[in-house]
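Have a look below at one chain only, the form predicted on its own, in structure tokens format.
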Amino acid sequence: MNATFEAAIERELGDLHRRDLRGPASVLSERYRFGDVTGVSHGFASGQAQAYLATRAPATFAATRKVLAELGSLRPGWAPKSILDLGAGPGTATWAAVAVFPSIEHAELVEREPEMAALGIRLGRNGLPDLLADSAWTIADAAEVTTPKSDLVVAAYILGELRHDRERSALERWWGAARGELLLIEPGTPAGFERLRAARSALISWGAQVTAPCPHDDACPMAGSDWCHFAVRLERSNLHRELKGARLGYEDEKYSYLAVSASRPCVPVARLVRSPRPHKGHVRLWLCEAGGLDERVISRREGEVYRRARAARWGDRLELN
């Protein structure tokens, strides 16, 4: 996790006894583990916004993070001066990418959940970039909130949380927002992959261009019981590893994403879907490229490409030509 962003939730939380969260970590949990944040707003009662913050805010931060720096490296020279946070929480999205891109000045951040916005709020102020400080928020629908256009537009984890019969508009609205990046990410499960497929196919079809993770805009090849998912691992905090009862000093965050701006970048002859497969003498590879999904074994005899494949990495691009 980037120092500020954790010393800002540290500062948030330090007067706060572990057995203060450990109630409302619970039931933010369940509600959770069984979806009951689909749809509709609850509310959040006492303690579960700072509970979200300790337990759920770093393993965002770590994946919208590792997926804009997949942005700057695609589009190197990109210099976005804004972001639209969409469903920002505690505004994890908007420290993720001023981490990434310092060329960013001006953030608008759109939360419906009060008590929410008002944590982000002060995390900003207690926090060292002077632009979290100023950050606009609105406590409003992301789904359909009417915001300025901005170079680059997240709507990280909130897909999800919509209708399904609100999605549709929503992603219309935010595309419309977009006046360089669209980025969308969700947990990396077979649902979580279904609605960024559906997603995928209705902005190539009111002209967006996909930047990652595909390397095509063709339809997508996964097919069956399979779905591209990617992961990042994120060391926890004492207090991280207390509330969620977990043994092991770090998590893997699993999850989905797919960026669409207007114009393409040069993107990669082909991603990794799968790790690796090492071998004695040679390597193989599950691929997703411009003709589909390809399974490829690398020999030693290749030189240079199998050294590439040897070093390479679950959800990395590769040239192999």
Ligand SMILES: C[S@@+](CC[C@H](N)C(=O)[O-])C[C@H]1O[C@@H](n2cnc3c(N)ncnc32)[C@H](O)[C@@H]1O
Second form
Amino acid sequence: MNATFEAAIERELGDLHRRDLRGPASVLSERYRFGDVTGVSHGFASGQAQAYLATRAPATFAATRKVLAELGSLRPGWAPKSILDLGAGPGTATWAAVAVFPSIEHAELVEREPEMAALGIRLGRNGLPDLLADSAWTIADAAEVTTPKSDLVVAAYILGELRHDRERSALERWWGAARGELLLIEPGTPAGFERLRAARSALISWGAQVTAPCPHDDACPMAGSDWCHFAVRLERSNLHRELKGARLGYEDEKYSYLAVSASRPCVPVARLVRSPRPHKGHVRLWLCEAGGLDERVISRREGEVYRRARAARWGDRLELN
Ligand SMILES: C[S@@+](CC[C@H](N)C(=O)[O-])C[C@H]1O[C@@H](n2cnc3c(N)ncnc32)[C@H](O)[C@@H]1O
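Switch from the form predicted on its own, shown above, to the form predicted together with the named molecule and output its structure.
Shown next: the complete complex, the earlier chain at its head.
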């Protein structure tokens, strides 16, 4: 995790006793596990916003930072100056964006729940002073709020919390607010991916082009029980581990994402949609390409292409020529 975000979390949670967070953490975890988050405001009862910060924000931060780094590498030289963070929670996406794009000077954050916004404001004051001086939190419904245009618009882990019948109009509004990239991130579950697949079709019909992860704007070829998702590994702090009742010192956060803009930077030839399988003398790859999904076997005899294929990881772009 980015050291400054980690430090800000520790400062915020440092004085709390673990036992004070255990109850709120388990209520929060049930709420998300049983999908009881859609459309209605539950508020964050005492300790729940902090529990989110301890148990979920490190993972959503890691996923968001990884996706933003991918956008940065697809658009070398891109230096966004402003971010609009929708369903900001404690400001996770803003922290990730600042870590990847030091060019960011202004952040607009929209969050529905006052308890969560208050926590985000505190975190920012303790850690992002320069940025915060010129940043604005709005406590409002992100599906309806009118915001200034921003270079980067991020809606991380919020689409699934909107009422289904409001998703399309919210998307249209967010797309209208994006001067550069609009980035949507959802849990890497079949349901999260389905929301992004629907968003992708709508955005393309409004003239958007896909920056990532798809190397094309054709119909999404994922079918059947397959869904497009990726993973990032992060270390768990002791508190994180304790509140989750977990033994492992790390977790793998699965996420799905979609980044679109008015004009795609460069088209990656292919993207690895599963982990490559290395074998003796060859490697097996599952790729999404302009022509659809493809399973390829690259043999050691292919020299440089084989070396690139061996080094590639799930979620990477891959040039095979
Ligand atoms: C799962 S959290 C994600 C927070 C943050 N984006 C992250 O990645 O860690 C979803 C957040 O969106 C907020 N939210 C849900 N629906 C909203 C809406 N219609 N307008 C504004 N915020 C909303 C929730 O209160 C919660 O703080």
